[in-house]
Structures are given as C-alpha cells and as structure tokens.
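Here you get one chain, nothing else, as structure tokens; it is the form predicted alone.
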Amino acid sequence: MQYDVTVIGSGPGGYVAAIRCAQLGLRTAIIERYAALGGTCLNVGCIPSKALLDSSEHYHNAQHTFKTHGIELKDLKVNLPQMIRRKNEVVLDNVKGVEFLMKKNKIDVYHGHGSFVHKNRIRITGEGNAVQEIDTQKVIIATGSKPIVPAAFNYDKKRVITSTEALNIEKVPGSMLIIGGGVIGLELGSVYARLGTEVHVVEYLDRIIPTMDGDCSRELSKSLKKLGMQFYLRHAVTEVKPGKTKVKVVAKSRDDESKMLNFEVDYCLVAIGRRPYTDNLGLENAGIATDEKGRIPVNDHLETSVPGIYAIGDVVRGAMLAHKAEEEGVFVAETIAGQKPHIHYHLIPGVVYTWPEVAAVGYTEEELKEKGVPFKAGKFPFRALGRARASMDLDGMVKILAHKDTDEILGVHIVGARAADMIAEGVALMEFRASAEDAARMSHAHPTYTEAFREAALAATANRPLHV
C-alpha cells in the first residue's frame, strides 16, 4: 500500500495528526502496537487517572462534607473494584470514540509494532509475528513515552509499581510511598489518600511540583497535608526492596547524610518522570539518531534530520503533555500540506488534577526574577470568593504576574476549584498580549470561580482588589 502520510503511534498527538492529515486530503495510515487506540493518555494515563480522581473525590466529599450540606449517609464504604470497573468503562468509551474518528476520516489503521525498513517503508509486526510492509511519502513519529524506573528500584509491577499498575489496584492499600513529588505522583497519591491510604511522598528537591510557581507549590502542599499526605523533601531514595506483601524503602537526607528514613509500605509508586519511547523503531534504518536524553532531534518545523520524517509529542523536546502533542500533530499535518501553522510553546498550559487543581501558563515568579524582568504580582485567595464559600472549596488562589512597566500579563498561576478550566482565560489573554488592566475591565459572571481571576488582575494592575 502507498500512503501520503503514515503516523506511528495513536496517542493524542498521533491520532490528531492523522485526522488533520486526512482532513487536508492526504491518504493516511496510523500504526498502533497495542490492541486499543489512544496511547498512554487514553488507556493508562490522563483519562483513567481523572476517572479515579473524580471517583475518590466523590467518596471524600461524602465522608467529610456531605453532612454539612445536609446530606446524611449510613454505612459509607469504598467499593474499589467498582471504581476500577467504571474507570475501565470510561477508557473503553474514549477508545471507541477514537476508532470512530479513524473510520469517519477514512484513515487506515494497522495494529502491530511499526519500524523503519528505510525512510519510505514501514514494517508492521503483528500478532504471531505476522509481518506486512507499507510504503509512504511522509512519516510522523508519535510513539510517546514510558515511565522512568531505575534498575536499582527493583520494579516488579507487584509491590514496586508505576502509574500503570497504580490504576488497577483493587484493594485500598494501607500504606503507599511515592518516589517523586511531581504531577503524576501527587495525582495518584491524592486518589489513595482520599480513600484512606497512608501516603508518604519522597521528593529529591526542596518542594513539590518544583517546575511550577513557588506559591502554587506552597498552596498545594498545604491542601494535600490536610488529606494526610506526608512529605519528605530534599531526600534521595537509596534502597527499594520488594517482598511478598510489603516493600522496604530507605531514603537519605540531602542535608545530613547520616539521617536515614526507613519505610515499610504496601506499595512503592515510582513517579520520577518519563522517557521518550523509541524502542525497536528502526530509526537507524532511516538515518535518524537520538540525543543524550533519548529524544528525536527536530527543527522548527518538527522535521527530523531526514526530510519527510517528522516527530511530535513526548519523543521530542518540550513538556510531556497530551495537549502539546495534539498541537504538534496539527502543526505537522498543516506543514506537510503546505500551510504555515504556528505554535506558541510558552503559552501551552500545565495542569495538576489534584483537588484543589493547579494550573499555570507563562512565566513563574522565579523565572522572571532569574531573567531580571521587572514585574508586579496580583493575588486573590479563593477564601474571599462567594462561589468558593458556597461550594466549600476555600483552598487556593489566583496569581497574575504582569510587566511592571507595560502591564502585559506574563504569567497566570491558579490553585483552586476548576483551575484546569479557568486557565484557558489566561491563555487567551496572553495569546493576544493583554494587560492586567484588560482582564480587570472584563465582566465576570457572579458568582463564579473566575471572579478570582478578575480580582487578581485588579490586584496586579493597581493593587485595588474589591473583595479583600
């Protein structure tokens, strides 16, 4: 078979790239090594984790806030197997949705492991080692990433686990230790903390979510401690020993090497990051080499060193985010079709789906200080918001950073209810280079969480918030 474009990998970047290619009139194929389309995000990442986050939040509210709302329950308990079943149903519905989109857009789907024979021919090795080959003018590599698990951590998928296995535990653990205080570890840690698990988080750096604004780290830390999560910052894990029913973990203080922490827990979740997944892709057959971090080098058009071969998402530079991969998928499809698309990488938002949620776009305060950019900060606490009081979601704040001289918004950082949805306002304003005063003069419906955005803008533009 001869195709205009072949996409290897069907995650958010891959399947969106395939759809856009087909929309632009290109004969398109997509190759997925697993039985289900959707990649990590739909199957063992974004979607299933959010399903469990929502389920565990419902349970937590039933246990802690329903009575205040005038809702009384008896014999409340967690049915974790049913939670997992519901999560699986959500995943299946999303996967079926992607299958439908492939058919609707007349995209040929191949299941099997794709690898390069040469730059214009792809070998697909399916079940029972059945092999077929297809020819293609262009290739988009969208094979995603896998969790990083050092050999010293003795990853056995039973007691020492990654996010993949953490999504399928069917009995609430008594205890869990998480290595890494980043997004994945905190999201899954909060799921189990809400269900009653004693959760310990060991983080090598001096704060959780270390790549985000310091105020976000502090706000989220306070909220998660209320759940009972315990944090051990500036500690390095030196030993992980899984047993039949427990796992022993040793961590050493970075400030005093004589101070050691010893844990014996039901599970150890390794959440220290992800690596680009290009295993057995046959890149050498196409003349492509990876960099020191295993990423595929690309130019500003996301084209590799070999003309006609592009790479997107987690296998290239930049944040490992599903929506970043989607933007790149559309970008490459339109580039191949001769259009001139654009991505503003600095304005791709990041989100942590704990509760309260954390969302951010643009520069952090620490980055502006490092760059020597003069700025002013406006903050407004959710606690002063009528809508937040009505819903009992009092934790968090909106923080807007604006240029001290021009008032242009340089960064937006939100911790609070619906922060993941609210951040789109910040993205839109920054895309059009709005000032804090522009945001302050926009009417925001009352009562809503987004009123906190306006109040923070008022605080940033002239230190004149109305409700504090």
The other form holds:
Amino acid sequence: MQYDVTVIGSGPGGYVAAIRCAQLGLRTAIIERYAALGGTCLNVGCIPSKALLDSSEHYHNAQHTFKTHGIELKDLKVNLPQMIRRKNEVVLDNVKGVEFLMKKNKIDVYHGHGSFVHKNRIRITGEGNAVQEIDTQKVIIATGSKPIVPAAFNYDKKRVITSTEALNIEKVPGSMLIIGGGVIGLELGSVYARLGTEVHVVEYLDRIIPTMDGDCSRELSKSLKKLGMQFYLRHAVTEVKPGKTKVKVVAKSRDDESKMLNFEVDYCLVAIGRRPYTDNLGLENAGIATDEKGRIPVNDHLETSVPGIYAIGDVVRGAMLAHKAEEEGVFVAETIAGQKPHIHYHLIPGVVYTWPEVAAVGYTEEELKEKGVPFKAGKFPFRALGRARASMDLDGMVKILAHKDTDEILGVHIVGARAADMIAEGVALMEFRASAEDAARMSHAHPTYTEAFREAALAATANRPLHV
Ligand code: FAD
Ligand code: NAI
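Let's compare: the form predicted alone is above, so bring in the form predicted in complex with flavin-adenine dinucleotide (FAD).
Everything in the complex follows now, all chains and molecules, and the chain you saw is the first one.
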C-alpha cells in the first residue's frame, strides 16, 4: 500500500495530524500498537485522570460542603470499583470518538507496532507477530512518552506504581507516598486524598509545581495542605522496597543528609516526569538519532534530520501536553501540504487540575526577574468575589504580569475555581498583544469568576482594583 503520509502513534498529536492530513487531501495511514486509539491522553492520561478528579471532587464536596449548602446525606460512601467503571466508560466513549473520526476522514488504521524498514517503508508487527509493510512518502512520528522510573525504585506495578496503575486501584488505599510534586503527583494525590487516603509527597526541589509561578505554588500548597496532603520538600528518595502488602520508602533531606524520613505505605507512586518513547521504532534504519534525553531532534518545521520525516508531541522538545501535541500535528500536516503555519509556543497554557485549579500562560514572575524585564504585577483574590462566596470556592487568586512601560500583558497565573477554563482569556489577550488596561476595560459578566481577571488587570495597569 502506498500513502502520502503515515502517522506512527494515535495520541492527540498523531490522530489530529492524521485528520488534518486527510482534510488537506493527503492519502493517510495511522499506526497504533494498542487496540485502543487515543494514546496516553485518552487511555491513561488526561481523560481518565480528569474523570477520577471529577468523581472524587463530588465525593469530597458531599462530605465537606453539602451540609453547609443545606443538603444532608446519610451513609455516604465511596464505591471505587464503580468510580473506575465510569472512568473506563468515559475513556471508551472517547476512543470510539477517535475511531469514528478516522473512518469519517477515510484514514486507514493499522493496529500493531510500527518500525522503519527504511525512510519510506514502515513495518507493522501485529497480533501473533503478523507482519505487513506499507510504503509512504512522508512519516510523522508521534510515539509519545512513558513514565520515568529509575531501576532503584523497584517498579513492580503492584505496590510501586506509576500514573497508569494509579488510575486503576480498586480499593481506597490507607496511605500513599508520591515521589514528585509535579502535575501527576498533585492531580492523582488529590484524587486519593479526597477519597480518604493519607497522602505524602516527597519533592526534590524547594516547592511543588516548581516550573510554575511561585505564587501559584504557594497558593496551591496551602489548599492541598487543607485537604490533608503532606509535603516533604528538598528531599531525595533513596530507597523504595516493595513487599506483599506494603512498601517501605526512605527519603533524605538534601540540606542535612543525616535527617532521614522512613515511610511504610500501601502504595508508592512514582511521578518524576516522562521520557520520550522510541523503543523498537527502528529509527536507525531511517538514519535518525535521538538526543541525550531520548528525544527526536527536529528543526523549526518539526522535520527531523531526514527530509520528509517529521516528529511531534511528547517525543520532541517542549512541554509534554496534549494540546501542544495537537498544535504540532496540525502544523506538520499543513507544512506537508505546502502551507506556512505557525505555533506560538510561548502562549501554550499549562493547567493543573487540582482543586483549586492552577492555570498559566506566558512568563512567570521568576522568569521576568531573571530576564531583567521591568514589570508590574496585579493580583486579585477570589475571596473578594461575590461569585466565589456564593459557591464557597474562596481559595486562590488571579495574577497578571504586565510590562512596566508598555502595559502589555506578559503572563497570567490563576489559582482558583475554573482556572482551567478562564486561562483562555489570558491566551486570547496575549495572542493579540493586549495591554492590562485593555483587559481592565472589557466588560466581564457579573457574577462570574472572570471578574477576578478584570480586577487583577485593573491592579496591574493602575493599581486600582475596585473590590479590595
Ligand atoms: P501519546 O499520547 O503518548 O501517544 C503516543 C501513541 O503512540 C501511543 O498510543 C503509543 O501506543 C503509540 N506508539 C508508540 N510507539 C509506537 C510504535 N512504534 N508503533 C505504533 N504505535 C506506537 N496533558 C494535557 O495537556 N492535559 C492533561 O490534563 C494531561 N493529563 C495527563 C495525565 C496523566 C496521568 C498523564 C500520564 C499525562 C497527561 N497529560 C496531559 C500529558 C498528555 O497525555 C501527553 O502530553 C499527550 O498524550 C502526548 O501526546 P502524543 O500524541 O505526543 O503521545
Ligand atoms: P513533572 O515534570 O510535572 O513533575 C515531576 C516532579 O518530580 C518535579 O517537581 C520534579 O522536581 C520532581 N522530581 C524529579 N525527580 C525527583 C526525585 N528523584 N525525587 C523527588 N522529586 C523528583 O512530571 P509528572 O508529574 O511525572 O508529569 C509528566 C508530564 O505529564 C508532565 O510534563 C506534564 O506536562 C504531563 N502532565 C500534564 C498534566 C496536565 O496538563 N494537567 C497532568 C499530568 C501530566
């Protein structure tokens, strides 16, 4: 079979690239090694984690806030197997949606492990080692990533787990130690803390979500401590020993090595980042080498060192985010079709789906200081908003960073209810290079959480918020 484009990997990068190629009239194939399409994001990432975050949030509210709202429940309990079943149904629905989109766009789907025979021929090794080969003009590599698990952590998938296993625990654990206070650690830690698990988080650096704005780390840390999560910052895990029903973990303080923490917990969740996945892809047969981090090097057009072979998503440099992978999928398809697309990487937002949510776009305050850019910061706490009082979601704030002289918005950082959705306003404003005053003069419906956005803009542009 001869194709214009073959996409290897059906995650949000791969399947979106395939759709855009097909829309542009290219004969397109997609190869996926698993039976289900959708990649990490749909199957063991974004979607299932958000399904469990939503379910556990309902339980938490039923337990802690319903009574104040005047709703009384008797015999409230968690049915974790049902929670997992619902999560699986949500995943299945999404996977079916992708299957439908492949059919609708007349994209040929091959299930099996794809590998290069040479730059224009891909071998697909399917079930029972059945092999077929397809020829292709161009290739888009979208093979994604896998969790990083150092051998010393004794990953056994039973007691020492990654996010993949943490999405399928059938009994609420009594205790869990999480290595890594990043996005996965805090999202999945929240799920289990809400369900009643004692959650400990050991983080190597001096704050959680260390790549985000320091104010966001501080605000989120306060809220998660209220939820009962315990943090051990500046600590390095030195030993992880799984037993049959428990796992022993030792962590050392980075400031004083004689200070050790000993844990005996039901699960140890390793969440210290992900590595690009190119195992058995036969990159050498195409003449492609990976870099020191295992990523596929690409140029500004996302083309590898071999003309006609492109790579996108988690397997290349940049943030490991589904929407970044999607942008790159569209970008490469349009480039192959002869268009001149553009991605504004600086304006790709990042979100942590804890409660409160954290969402950000643009520069952090730390980055602006490091770059020596003069800036003004405007902050507004949700606590001062009528909408937040009505819903009792008082934690968090909106912080807008604007250039000191030009007033252009340089960064937006939100911790609070619906931050994940609100950040779109920040992206749109920054995409159009708006000033803080522009944002402050736009009407924001009352009562909404977005009023905090306007107030933070007022604070940034002229230090004159109305409601504090
Ligand atoms: P992937 O989604 O990893 O897809 C790659 C696909 O390629 C896989 O299906 C794999 O089986 C297949 N493949 C690999 N090698 C081969 C081969 N040789 N032949 C055939 N097929 C192959 N991001 C967000 O933006 N928002 C979130 O809320 C979010 N939540 C997350 C929660 C968790 C728990 C995790 C783990 C990740 C989360 N992410 C989130 C990150 C997001 O999942 C990834 O950034 C995204 O999936 C990357 O897309 P991708 O297409 O590059 O790769
Ligand atoms: P991460 O990079 O977000 O966080 C890893 C954390 O572990 C960091 O804080 C780091 O300092 C710490 N760490 C590293 N080594 C350590 C060690 N030995 N001991 C203790 N701490 C250590 O990685 P995470 O959480 O595994 O997520 C992987 C990727 O998946 C991220 O890049 C993220 O973009 C993506 N993801 C995105 C989500 C979202 O958009 N909401 C949700 C979940 C994952």
